[in-house]
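Starting off, we have a lone chain in the form predicted alone, written out as structure tokens.
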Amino acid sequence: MKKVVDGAEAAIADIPSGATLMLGGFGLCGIPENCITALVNKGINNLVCISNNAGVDDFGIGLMLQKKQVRKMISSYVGENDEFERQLLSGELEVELIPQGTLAERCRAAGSGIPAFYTPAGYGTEVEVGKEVREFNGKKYLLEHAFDSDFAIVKAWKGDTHGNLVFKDTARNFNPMMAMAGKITIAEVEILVPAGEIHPNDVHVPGIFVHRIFQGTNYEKRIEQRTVRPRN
């Protein structure tokens, strides 16, 4: 099965309006920049996006929000995006906020074939509303379900033509879990090498989980909040 495709536009060509997408990254670190740009240019809408963050106003998922392409955001942290706040408060955008660990576990469960699990995170808060509660050993837990996403879109540092992925430093955040969880997983990489050039011990996500891969270009790798020491 040939997995290498010719760029982001080809990789996302069959993603329709109304699809549920997982988008890797933490803040702006390790986000699939090329695929997000291609999705914006394609102009599809009514999307459900599962991502730890919602980007910033002029970058990442924020670009999709500006174009009103997102119907619902399922996220953990959304505090860096004024347009997100405006759409939420005006009722234009449906939002499901999830504790970060629960978000990660719902991704991992999907990739591991686990339909649901119990967690204490969120019990006694608004997160509990509408969820089953059970007690184990005197402690209350919420039932959470694995995600059901049509596509997972991730960004890795290096990949090979069989789809094996290697992530670099902090970019190994939600990307590996999401790569395992999508019905169809699309990976963009900075470096694409022939199969066999990545040592098996270095593989973070085996190629069996990846359906399409391409070498991306022109990565900005923006920093969400830059904090530096004052000059003397």
The other form holds:
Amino acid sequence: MKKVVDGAEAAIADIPSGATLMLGGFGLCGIPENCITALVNKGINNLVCISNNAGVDDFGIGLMLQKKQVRKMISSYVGENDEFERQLLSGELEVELIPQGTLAERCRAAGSGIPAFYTPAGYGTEVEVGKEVREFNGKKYLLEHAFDSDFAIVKAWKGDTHGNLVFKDTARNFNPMMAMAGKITIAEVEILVPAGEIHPNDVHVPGIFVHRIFQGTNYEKRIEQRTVRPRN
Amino acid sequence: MLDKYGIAKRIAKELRDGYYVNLGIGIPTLVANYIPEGMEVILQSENGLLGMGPFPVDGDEDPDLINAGKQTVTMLKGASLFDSATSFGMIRAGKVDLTVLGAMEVTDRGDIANWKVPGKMVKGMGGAMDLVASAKNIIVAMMHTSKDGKSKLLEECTLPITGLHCVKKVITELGVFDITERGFELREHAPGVTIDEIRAKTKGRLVVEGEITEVLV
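Can you switch from the form predicted alone and show the form predicted in complex with its partner chain instead?
Shown next: the complete complex, the earlier chain at its head.
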């Protein structure tokens, strides 16, 4: 088994311009920082990015937006990003907004062999436009389809050489379903250990879903909304 | 008239021991400060946490532990963590007992608009559409009128819809309204607020019947 790669640059080396990527994270929490930096350095463009958010101006996917590498964002919430807004208003960037639960389920479905599913979110709203509506037990639902993405790029706290992943706290968010959904799934982890060191009971994502794994470096883990109480 | 803290305190009276509750951003977040003593209420944050605690003490903040508003938070004893699909699974399946949201408009049939203003940059619906489509008990906390004085309790939403026929109760600075088949049924008025003022500021169908008590907070 050879899943361990040398680093972010090697992990993303074959991602071409025009690819559809899933990027894990919620806000700036649990984002694949190393791979994003590598994608920026590689300079590929025309990308379709599926990610709950679009980062902030100078961090996360915002870094890719600054370099105009993204053609389309598929997200549930894209605030907190001036460059995103500028590109959207000027028509340089396309955006598809999806209810957050639908976004998660479209990832989960993709990684579960389920082509489509019905969900009530968005019924009676503009999200309904162009979608099949079906009634079950007196309630209306929309038909939503599994995502089709070339690569999923996720961040975990810990991983092993078999690709088993463990997440920490709310940095889990979209990472597990995206890991399941990628045709090629790349996982960056803070701690990479030999197979056997993570107890099987503790595995959140089984290694079968992960194709490439590496231990990242220099995690910044920026906090978007630092909110604290005084110490006394 | 109630201020935002008064609205939050009044909403807290809707809490029951053992409730799983999702609080939206804004006034709803304040409700967490008024959970009655001795009552156990478990807060759900849709980014993957049940048992959310208060903001961390300065210096203890952890970038890996945030709420749905991306603020740093803590976990209480008995908390659990899960992925986004599981989180919205519990929301769609109706496991969350109470959802408190802000809104820009609510209709007398319980429709809600709270995600998009035409002409302004669209930020996205986040989890709002999933929550309103499935939650069994939704309370809206908002100001009764917009900044330019227009009623936010309407017959039809003028802004893009977030969900239909979902809001059960509205609590504003003027009073407490149950949404029934007959419209906004006034239950309580805020201190110093007359029924006439509520009538004047409510555009949707308003029902004023039976005993209307003063809001106690």
